[in-house]
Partner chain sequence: MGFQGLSFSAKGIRSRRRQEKAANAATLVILIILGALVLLPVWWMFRSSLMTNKELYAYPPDFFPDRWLFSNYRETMKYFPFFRYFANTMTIILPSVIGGTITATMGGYAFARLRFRGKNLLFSLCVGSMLVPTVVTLVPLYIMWTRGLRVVDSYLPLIFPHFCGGGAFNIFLIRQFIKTIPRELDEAATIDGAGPLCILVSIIIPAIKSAMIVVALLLFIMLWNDLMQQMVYINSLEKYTIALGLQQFKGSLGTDWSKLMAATCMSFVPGIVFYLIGQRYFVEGIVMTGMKN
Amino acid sequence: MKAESRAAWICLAPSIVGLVFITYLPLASMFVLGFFKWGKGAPDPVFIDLENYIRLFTADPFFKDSIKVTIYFSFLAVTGSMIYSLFIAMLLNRRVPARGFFRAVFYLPYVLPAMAVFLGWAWLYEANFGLFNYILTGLGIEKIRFIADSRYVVLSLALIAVWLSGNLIVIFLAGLQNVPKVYHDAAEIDGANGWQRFRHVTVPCMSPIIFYNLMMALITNMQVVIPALALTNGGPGNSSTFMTYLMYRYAFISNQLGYACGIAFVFFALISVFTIILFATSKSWIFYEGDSH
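Coordinates for the sequence above, one chain, the form predicted alone:
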């Protein structure tokens, strides 16, 4: 083996070991354990074939609703995060006073401890003494039970996810700074206004960045669990019982580990489907400089 190849394998070894033992091996174990009854009433794994998966789709009163809630939350959070992050990044890309300070301000929520963030938002959402209801009553609007009303709870949690998307802002900002200025200048000479330059210059040049952020936001928000743990316990009712929270409930509260593994594998398949769709449609709207298409 040549010295260069040997050096490459040595450098790749930690990543390969991490992928095998932290990603693929647990994934394979989860898939296999989905065919076993293990936990409550069965201290040792007992093979039960497809019983867990049949129960999921025919007898579980929470599973189908958890899929709907997860997809609904992801749609709100991903859409809101993408619009909010791109808008803030475009503002920060301008020559504004204290630009570095504002960049840090918008990125800071992303690095704060998650539990502290959600406890802070719990006070903002509090029905009687929260800041938001204080403002609403000051405007003569009736109080809203943001996280205690099934009509508003998912929307309220999605708003927190949007506020936490500081990482997307940083990536968008880096992409905006790499948009060739000559394209904007040429469009301006041709009489394009601000919206037309954004639509026909900025968006195509940013499309690889938009794709990356969209995919990361989708995967991250579909794995939502902390809001349910910190604020709602899956309620009110089961209106915020996300798939990940349902897994947690079955695995660590009901002690049904095999059944929870079945949910985890279906959840993995669901994320994979959305990711494949995203990749399959990407060729039609992503622009790479130098691409012949």
The other form holds:
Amino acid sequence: MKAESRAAWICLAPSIVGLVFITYLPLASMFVLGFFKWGKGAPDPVFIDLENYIRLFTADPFFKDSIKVTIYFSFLAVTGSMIYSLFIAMLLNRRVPARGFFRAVFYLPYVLPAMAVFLGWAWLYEANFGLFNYILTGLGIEKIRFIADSRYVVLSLALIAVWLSGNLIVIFLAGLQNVPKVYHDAAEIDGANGWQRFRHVTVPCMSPIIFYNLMMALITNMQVVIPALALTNGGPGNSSTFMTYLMYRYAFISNQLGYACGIAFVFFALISVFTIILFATSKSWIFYEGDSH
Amino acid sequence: MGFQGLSFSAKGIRSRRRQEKAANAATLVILIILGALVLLPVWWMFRSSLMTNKELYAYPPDFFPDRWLFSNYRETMKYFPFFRYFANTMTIILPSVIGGTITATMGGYAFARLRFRGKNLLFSLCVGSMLVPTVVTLVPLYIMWTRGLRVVDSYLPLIFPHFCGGGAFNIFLIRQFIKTIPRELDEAATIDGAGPLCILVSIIIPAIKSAMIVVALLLFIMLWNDLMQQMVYINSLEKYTIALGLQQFKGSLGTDWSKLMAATCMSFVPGIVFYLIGQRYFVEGIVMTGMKN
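Now show me the form predicted in complex with the partner chain; what you just gave was the form predicted alone.
Okay, now the whole complex, with that chain kicking things off.
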């Protein structure tokens, strides 16, 4: 028993160091630093009470927009990638030739380095010579400046996020393969059409997987920062200044460390609220097999 | 009556089979179209990398280059030292992946098998840390490394955290795997006088090799796509990774799109090669992470 617990502490030592120094201590410091002014104009931290937060909510020209943009982007990216990946997974779940090949095709974007992906898409979105405008003009639609137009930039970036969601497809596919075929057959005998079978058989059976993917997609997309870092620098205007990017800018470009921690805290609170809502509502729509439901 | 019914149902089966065949053919067609759409951006980047800039700005654009200018790649390498960037990237990724996989395995083993005081509390803290996004702790960690420990322009802040448990999710994944291994194996080894660490090395690790590969792959993808931390911690040009190099290249070249696309396509290669080699485990891994419910 003694040897066992000694071994346990040896095995867990690295994880404990990580939990303390990489997660919880920085998390606590983030919270504390939010009450300090540090960096620009204050070489040493100065306690300023709630001033950072007051400035955030009353005087910051970027902050409120950054919340809106973050939520708008996550909404588009999460719904888009959930629908896209479930649809593709359902197609791949049918008995078609070269399934492995198709799976690789849809998964491919996920293994490309993010920076290169966004650079490549910048060229596709290019206003005059890009592929998309060529297609649009071919369809008789006026050219769009995509990421250079504040009306379309978030939508354009969300489209890339959907394109990148190959991992969701694979998880959905795994889930679909576990849906018992007898349920579908039974529903069909009862005269259920394709949509009804999807609605009343596939969705309930897949609900734990849908929940998991929804959670993953939400957390990933709320943290969106790379497109702003790689492509848009938050622009045009503030139309792609996501919360994480705003935090980055304050912390590492204008050197306002305490203030950036204030943003980090609001971001953390927001993402927690969404997670909690998702968890709280999940009980009513998640169906576990073997439940007396 | 019986006879009639029989022939009717046989006909029914035949028509159902025909229906299914038609549906599968339709699925295949949709998959081909959607697959082509998903690959189109990648093709467009590749074809752009083989063109002269003049050809690139031609209208209407060509889907295939006139002459395949592979010399673009040689040209690009003069400004975009791909191999050095690749080596730098691997200098971060390889130790991180190894450290993360080993420490996650150790942690997972302790949580799955060993008895010690405070286990439940520690496990909750570990699972709870999954809900802390990396951006939230970025600023305090940056302060810790650069001001506290005075580590500047170094790979250490990018590598070291992975030697601290390799992430709660991976610990959790390993734990789930070890739980599927029959305990009798350990017990037999204990009777033979093996200690817990000896059991880990001689029994558990060989049995969960595939799970460890999965963890390594997940870590690889995560690091491969991490741009923000690299931007925060690395300053000098000779230490640049592929992602940082691309960003710098984009800034310095402006609108020389054919060279930019050549650099982009070069950066795609390691991920694609890695995916083709590890495809089997890759998909398995994603599937398993999706099945943790």
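C-alpha atoms forming the largest set that superposes within 1.5 Å between two forms make up the rigid core. Positions refer to the first chain, counted from 1. Predicted, not measured: the structure shown is a model, and the values here were computed from it.
**Q** Once the core is aligned, does residue 15 move its Cα by at least 2 Å between these two forms?
**A** Residue 15 C-alpha, core-superposed: shift of 2 Å or more.
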